[in-house]
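Have a look below at one chain only, the form predicted on its own, in structure tokens format.
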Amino acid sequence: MKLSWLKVAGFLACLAPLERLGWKAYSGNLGANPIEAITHATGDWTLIFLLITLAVTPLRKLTKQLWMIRFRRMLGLFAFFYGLLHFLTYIWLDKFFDLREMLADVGKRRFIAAGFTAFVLLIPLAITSTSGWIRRLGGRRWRLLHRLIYISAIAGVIHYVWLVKADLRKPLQYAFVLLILLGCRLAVWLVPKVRQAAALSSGPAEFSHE
């Protein structure tokens, strides 16, 4: 029940931002150029929501809580959700859904062509992220097809870093921690092989020894 309480608490938690976004919008409080001010609010929580996601395991192995590991499934679907309000920004409200123009914008600005490829990563990831899908793919083919979120992080960085020209403190911000996560990720991979590594070269010495 308490994680019941937990998981709707944190779902509203998670609309926070929406919220008030909406209601700076409704009390006309977006500033001289309101598409702007959507844009750049729906892609940092975008990025947020990814780096919260991926932050989630690691946390959970530092502090052994496993009961977090059932909130990385909602947060991840939250990072597509203010994905795609990202992206329906770019495409309606200030492309009003020209085609030849966004195609020229892709192929034309580099931080065009990265947002876009984050956003696409994250689609086969919601969609997937049911219980029934994690079935059908397997459990391995499942976590193999999910790590495209670290793509999708990368992608979503670079793309904030080539879009600010000037004051570049707050997309290195995101960088620096996406960093440290993958980093864990590494580490998390790389440390039982180099264990297991130092235990088949330790073997012969001993037998020697002996």
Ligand code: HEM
The other form holds:
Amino acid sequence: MKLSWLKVAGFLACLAPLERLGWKAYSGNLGANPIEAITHATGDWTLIFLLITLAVTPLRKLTKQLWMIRFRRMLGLFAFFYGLLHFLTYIWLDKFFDLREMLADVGKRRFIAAGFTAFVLLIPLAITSTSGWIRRLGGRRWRLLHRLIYISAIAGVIHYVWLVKADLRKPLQYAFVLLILLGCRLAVWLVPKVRQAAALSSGPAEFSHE
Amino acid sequence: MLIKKAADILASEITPKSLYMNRRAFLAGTAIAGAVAVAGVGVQEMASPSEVVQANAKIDGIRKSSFSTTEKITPYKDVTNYNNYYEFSTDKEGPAELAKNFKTRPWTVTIDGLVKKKQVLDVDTILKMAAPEERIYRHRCVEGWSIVVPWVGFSLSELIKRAEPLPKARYVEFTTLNDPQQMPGLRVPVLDWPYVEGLRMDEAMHPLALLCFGMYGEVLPNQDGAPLRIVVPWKYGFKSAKAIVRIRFTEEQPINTWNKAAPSEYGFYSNVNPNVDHPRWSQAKERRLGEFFKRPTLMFNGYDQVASLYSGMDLKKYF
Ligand code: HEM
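To complete the pair, please output the form predicted in complex with the named molecule; the form predicted on its own was given just before.
Shown next: the complete complex, the earlier chain at its head.
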């Protein structure tokens, strides 16, 4: 019961960036180049939600707050949602459905290709985010599939690094956060292996102490 | 209230700012009536909420120019709040606020290199060299957006002629002020400061190339390159250097800052050219600020009269 209220509150909080953007558009406060402002806001929030989603598991383990996991799906879906808005901004507002120009863009501009990769990878994740799909795929395969989010986030950061003209500060901040989040996973995966290896190599002596 | 004194008074042709500010104060005062006039600053803000009205001094005696386009002029608010001016900030909304207290006087410009008259000129001396003209130009950014701005200035050639370049001088190099105290963007090594731009001598001598110190009939706002900039309307915006402190004549082609930062993306010439794509953006179209649909980008930004400067040159190679 308590959790569902929390979920509603979380849901509304996740919508706040969109409300802000909508309000700015309505009140004519998007600045001199509204389409650019929308592209940037939606792009930023896609990446932020991807990173928040990736932060859930390490944070949950660190704080031992199990309930956090219940928010992960919602956060991931919001990443997809803002990514979809970002993508729609591009094909509708920016390129106005000019397919030829968009294809040329993907082919010629590596930053678009990277963004495209990041977005396309999120589609199967959004589709298979339901409990039904988890059952159908089985937990192991589902988890394997959903590791695509790592690649999506990496591609998203590369997209940002490649699109800025000279000021790399913001994209590198995102890259730094992503590095930590992926580093946590690497540590979780690596540490037991190293321990195991150590245990094996020091062999019987180690055992005899136990 | 708010009456600034002598330091703000610009060239003699220009209505002193103190008078101008006085008039505004008077209007605000009358409107609200004497009783609250004491709280002048607050009242003025209440009378015109949120709009940051910049009371730049009017420039007198501006002549019209046949180089002007009749296209719709971009609103002043957009041209003063959407600036690529990395010396202040890499955010386009940043310079308006960060350049607010930028000091444009006293200001000198060093003229040196291959000229007969090497000298350090006071900017107000330069402004008096010729009569100010209004030049309504299209301005195309390499990022794919464009604006139409009523610049005020006179042909750059007026200054160059007076400096008497030596026959050996083939290029002109422009350097922007490098003062990290006043320009916070310079504290970050985003580009190799100071900002340097350059033109070939015949480009610089072309009557379209403007030495600019005003826009919309007023003194140039700080975020748009005050007190002195150039405007080269057939080239991408970054070629039009702002807040110029040095003009040097050279035999060698200057290395402009963006070219140094990414040689495969920004050339020396950087003429507006819909047929040569930038690796990040197609240059075939542009979005005029304030319009939804993109419009086709024109060769030389529509300034065909400069085409002869490049006859015989492969503009795909010399992009
Ligand atoms: C998960 C996928 C994606 C993420 C995380 C993402 C993220 C971002 C970010 C952070 C920005 C910069 C925002 C800023 O400067 O404040 C951006 C800009 C942009 N993105 Fe994406 N993006 C994604 C997918 C795409 C796709 C699929 C496209 C188009 C096919 C696209 C096109 C653009 C464009 C055109 C810009 C603006 C570039 C400019 O300012 O010149 N993005 N994106």
